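The chain below stands alone, shown as structure tokens; this is the form predicted alone.
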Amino acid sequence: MSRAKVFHVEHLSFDYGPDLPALRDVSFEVLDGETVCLLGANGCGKSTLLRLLDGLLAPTAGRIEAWGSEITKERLSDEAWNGEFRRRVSLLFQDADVQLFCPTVLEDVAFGPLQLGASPADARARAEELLELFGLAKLAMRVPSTLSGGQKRRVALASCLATDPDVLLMDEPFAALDPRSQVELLEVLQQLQDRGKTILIATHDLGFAEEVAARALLLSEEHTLLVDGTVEEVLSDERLLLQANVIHEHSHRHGGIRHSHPHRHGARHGTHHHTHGVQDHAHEEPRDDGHCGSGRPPCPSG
């Protein structure tokens, strides 16, 4: 049974002003229940990506179409429609603190229920059964800006499930996590993809879409579409990591003699995997974000 299409992208570009564009002419589809990572280096347009598939940001040029309905202004400013679709799509920005603004933690989570209409009781309720399903509940009458980085991520992507949105938009969610918080959070995902909810995670962690995504889309440092396909595939090309820059040339001595080769940051436990002659060798590295290769959480089970 064919599954029913929830983004349809199409041309679309998006500049920031003259001489500064974000995307260029990118093109492809997402299906309902798929988990799709949005690769690229800093700077390519991974976030602002998910800023225009969430409505908060109108398309320099082409179009984008959820559930059949394109995206526009005028459909925005329609309070049902509106509506329906903020309950259906959230996104979870990169920077937890844009997303928490309540005096308390409690209602930064309850805030979406109660904006789409939920009584006061049943906000509270779902908030409260977030925060316990987070190991928040303790801090629930906390004012959010004494949390710590990875409790004020936590907090947000509570507050972003708050509404049991139908597709979660994630821009960098391992930002600000300690590795037993990044195992809490990829049983989430697991959790959530098990329910057949759409997922779309912008991340230059390649380790990390290996472990959630089956789908890739790899984005140049031009702005544009380089590659769409399986994980698989997208993370084998070496040449097209490479030009996204998203591996680079590592040089290192072995007896005496430079060799050079790919290294992967963030790749599946830290493990940095080169060949010299007919030899393989593997050794653990230091992760982008100072963790050793060994402090990457491994993957959840079931």
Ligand SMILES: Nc1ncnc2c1ncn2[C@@H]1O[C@H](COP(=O)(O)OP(=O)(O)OP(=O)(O)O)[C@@H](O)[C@H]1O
Given for the second form:
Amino acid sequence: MSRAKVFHVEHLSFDYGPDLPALRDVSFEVLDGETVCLLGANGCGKSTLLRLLDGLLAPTAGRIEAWGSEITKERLSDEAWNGEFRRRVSLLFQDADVQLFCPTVLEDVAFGPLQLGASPADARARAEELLELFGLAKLAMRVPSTLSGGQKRRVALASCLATDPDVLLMDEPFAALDPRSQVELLEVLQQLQDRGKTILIATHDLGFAEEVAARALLLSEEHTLLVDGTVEEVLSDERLLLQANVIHEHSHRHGGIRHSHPHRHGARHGTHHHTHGVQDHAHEEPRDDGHCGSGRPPCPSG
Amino acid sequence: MSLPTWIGAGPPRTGPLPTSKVRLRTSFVEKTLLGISDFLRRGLEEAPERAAILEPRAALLAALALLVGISLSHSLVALALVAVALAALAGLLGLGLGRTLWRVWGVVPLFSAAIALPAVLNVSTPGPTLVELVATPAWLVRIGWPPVLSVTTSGVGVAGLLVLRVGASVSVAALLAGTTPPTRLLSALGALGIPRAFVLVAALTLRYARTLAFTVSDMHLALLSRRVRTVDAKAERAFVGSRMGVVLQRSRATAEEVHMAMLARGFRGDYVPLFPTRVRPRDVLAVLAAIGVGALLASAARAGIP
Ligand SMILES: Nc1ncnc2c1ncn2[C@@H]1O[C@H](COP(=O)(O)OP(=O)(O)OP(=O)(O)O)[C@@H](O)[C@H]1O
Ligand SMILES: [Mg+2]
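Okay, that one was the form predicted alone. Can I see the form predicted in complex with this ligand too?
Entire complex below, previous chain first.
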């Protein structure tokens, strides 16, 4: 049985202004239950694309369909359409500060369920369950803007999950998380995949992309879609990765002969560990909850 | 760790999205707040270098001269002329200020109307009757109100004067903000001998207003992303009320962090310009012209211009 189409994006372009292009003629599809990574260098348009898919920005040219109907201003102001769209799609903002707007952490997580008509008691129970799960229970009554960066991100994620969306648009979900939280997020993503969720993850971190996604879209710095393929295909094409500037040519000196070889940020086998080196160690650490994080194979969904 | 069982319990919803005839309402409060934050954002965005038409100190002095003239003016005609001239100037300079000025004239009367409206009535401004409205209730007549409530010519004059003054002043401010980057204005304040403490307060206020504006529009985006249905007016007011608290709290935190970042990089209250500016003949001319216009405005009514 063929899977339902969630997003259908056709010749999508977006400009923030006359000389401010953010996306150029991008076309792709996302099927139900897929996990797709959106790769690209800083400023290539990943966040913009997620905001477009969430209907927060309107395309300058081209169109986006969600479950077969085009996302238009008209439809977004239709209460039934908008309601169901928001129920199904949830966006994790790149900047968690932007996302949290309630006076307390608990209210923020309960906001979604309340919107969907859950009783206050139910909404509260859900929120508390999620906060507990993410180790945030102690922070329930805190003002979100007083949390640390990583705590904010975890609250934001809990807020997104509270409505049990079918599609998760996640903008740099791993950023600002400490190694332990990164591993936990990987586990959460794995479970979401197992439960049939459709996930789009924007990241410039190839290591995580490899870990979570089956498919990758690579955006160029000229804001076009360079390639749409399996993660293995995309990550093994060093020429394209260099072109997109998601890896860099690292020059070494070997006995006076100068040669350069491409080097992947966050790649497991590099000698040159950036911050992700830390994450790798954490991944190998035996965990006290009985779960062993090491050696888990990348689990492409579907 | 294991996700709660209710996540992904049912099959994914994959059917087409439903439609209805019910519109998602944007409340008046929401629209107004967004309008104001948009206005602030626009005004506070750093104007690009090419738009700096006058030297900041000259721009500030010229604006000051006009503002003094406007606030002293009693002539409706002169004020209206100046307002039109300012709008034309904004258009000529091609600063994309047309929209800003449109907002000024759309918003200012709304805000000043609350103060200006009572002034048109014969209760507050006696004078020749323009339109008769209603008979005054007896108990009000007993405490000295006129028997018939009416709009007076002099009342309209007073209200018009108020609205025109506010509108013209805001236009001057918008023009100044649109042509001179805010930080340049701050350094101009210092250069004109305003004590550093005042400049610092102005800088903090500016930063606060800016983060406030950005916070409001960002949070609105986050709300749009999560809002499923229209809430009733009462719930909406409660929501906006509690959210305003969050907005204020957060923008204060941001503004303070920015200030700390500035201190960390050696900021002591002076804005040292990267591109030092020179006073050119046209700056002198502009200031003299503004002083002239200000003087004309202030004396127009005495010279018999209504
Ligand atoms: N509000 C805005 N106004 C003008 N230009 C913008 C705005 N937001 C983003 N841009 C520009 O649009 C382009 C795409 O930005 P976007 O935020 O989508 O990039 P990104 O791929 O998410 O980058 P990052 O990896 O740094 O998060 C960039 O060149 C950026 O400068
Ligand atoms: Mg981004």
